[in-house]
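Have a look below at one chain only, the form predicted alone, in structure tokens format.
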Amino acid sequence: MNIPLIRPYLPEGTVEGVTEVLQSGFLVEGPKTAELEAGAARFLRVAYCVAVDSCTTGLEMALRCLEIGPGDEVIIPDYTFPATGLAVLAVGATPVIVDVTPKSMNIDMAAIGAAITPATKAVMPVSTFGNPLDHDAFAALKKEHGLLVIEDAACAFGAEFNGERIGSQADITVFSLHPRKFLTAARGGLITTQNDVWAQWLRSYKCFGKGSQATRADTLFDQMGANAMLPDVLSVIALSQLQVADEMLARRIELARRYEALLADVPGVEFPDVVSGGVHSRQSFCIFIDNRDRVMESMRGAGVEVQIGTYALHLHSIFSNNGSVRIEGSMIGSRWAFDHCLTLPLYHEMTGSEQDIVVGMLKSCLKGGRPE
């Protein structure tokens, strides 16, 4: 038996689409990448979308676009993948790490308020596993303190807050197209914004700082830039999924609800909180349990791939032993989530019988027995 944590969904026509791109000879930053950007902008109901080579690159670009660098502080959550903090370090700014609320696993708004100093220029919250942020609270924060908001929405493609899809509420939002994400290009990222000046800067930066052009001979390079372009051969993979994204989201939500029904009365299982007014994209289906590592090891040994949620940054030396990092608070919430969060398999083509197997094994392991 082998039930994976995630299995990318490749709709009919995906392979043919890749073949067409390979045969076209236009492999990088061509019509398919432009089509992905336009299609994602429509789906997310946002003015501008810029495709780049990774979410991590996208976060760094967002910081550079907003002129955040040495001397500036950026508040980030402790419970997140290291890329969130590494992007801040990459531009020379100071990551200020604060706690999360354990049941939502999203950044603690009170902790943000306590960490603000005159050097604070931005906050980079994470919509953890697809749980959207409370953007009303961030709007109030921006109004009171004048901070910029860059949303690390790596897992939140399709999530909503107050009827609006994530991608338009923050100043700049960055999504991931990693293989574990339900919308994937094998690798890549999407940056969204409502600001046309920032969008133009991002498009130029990802292509060596290239300005607008009439012909190739007229190309001018007029700003700092890098090679962060997303190849067409990858864009076409994400495009095939984007065309059925509503169906994919509905399926993930359906599977998550079935998990919740199956686990509702299981002793020792708790579910994360979803933000009020939010629609969770269910990028990952997580539960909280005691003895997480023991249960995880037993389930993996029986062929069911389960995983931790993510990492507590303050436990890693690149952040804890770094004079360029400031850690604020006890991280009680983050450490609790790190110790108790278990991610169960969830993928588009998962069957009910596979879910039943996962739940049966989980119940057995929670009782301290061997998986059945």
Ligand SMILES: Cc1ncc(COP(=O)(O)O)c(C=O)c1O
Contents of the next structure:
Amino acid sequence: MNIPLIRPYLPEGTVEGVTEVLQSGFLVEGPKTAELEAGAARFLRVAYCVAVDSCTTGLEMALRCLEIGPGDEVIIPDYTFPATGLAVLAVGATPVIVDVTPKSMNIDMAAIGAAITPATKAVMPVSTFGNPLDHDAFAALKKEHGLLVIEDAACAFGAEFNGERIGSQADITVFSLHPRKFLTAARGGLITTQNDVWAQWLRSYKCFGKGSQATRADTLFDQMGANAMLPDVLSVIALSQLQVADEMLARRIELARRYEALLADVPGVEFPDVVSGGVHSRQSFCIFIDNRDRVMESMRGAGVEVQIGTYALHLHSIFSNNGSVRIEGSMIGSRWAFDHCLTLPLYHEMTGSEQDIVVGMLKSCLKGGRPE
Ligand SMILES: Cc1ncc(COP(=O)(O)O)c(C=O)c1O
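Given the form predicted alone, corresponding form predicted in complex with the ligand:
After this comes the whole thing, all chains and molecules, with the earlier chain placed first.
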């Protein structure tokens, strides 16, 4: 038996779409990427969407776009994928790492408040695994302290807060198209914003700093830039999923609810908290248990691919042993999430009987026995 953690969903027509792009001879960024950008903006109900070659690149671009650099501090959560902190380091700013609330795994608003200094320019919270942030709290924070908000929504495509899809609330939001994410293009990222000047800057930056208005070859490049474009051959993969994104989201949410129902009475299993008014997009289905590592090893040994949640940055030397990083306060919440979170298999085409096998195996591993 082998139940994978994820299996990217490739709706009918995906392979034909890729073949068409390959046969067109036009493999660089072009009409398919433009279609993906327009379609994602429509789906997320946000003014602008700029596709790039990864979420990590997109986070770095967002910081550069908002002119964040040396001397500036950016507050980030401890419990996240390293890319969140690496992007801040890449632009020469100081990541200020603070704790999360353990049961939501999202950044602790009180910890942000305690870490603000005159050098704080932005906060870069993460909507962890698709669990939406409390954007009312961020709006209040912006108002009180004048901070910029860049949301690392790598995992949160389709999540909602108060009826609005994630992507329109922060100054700039960045999603990932990595294969573990809801929308997948093998690799890639989507940056969204409501600000036309920033959107234009981001569009130019990803294409070597090419000016949008320029028509003459002798005056084409007018700002700093990089090669961060998303090729059409990748965009067309995400595009085919985007066309059925509502159905994909509904299926994920249905599978997550079924897991919750099956595990509701199992002693020692806890579920993450979701903010009131939030819709979790269930990029990952996480539970909290004791003896997580033992259970994880047993389940893997029996052919069910389970995984930890994510990382606690303060444990890694690139952050803990770095004069350019500030670790602020205790990381009790992050450490707890790091030790207790277990991610169970979840994918669009998962069947009820596969879910039953996962749950049965989890129950026997929790009791300390070997899975049948
Ligand atoms: C929170 C978070 N930020 C950033 C990234 C990086 O995304 P990408 O692989 O698209 O660069 C990830 C990837 O897993 C992530 O989970």
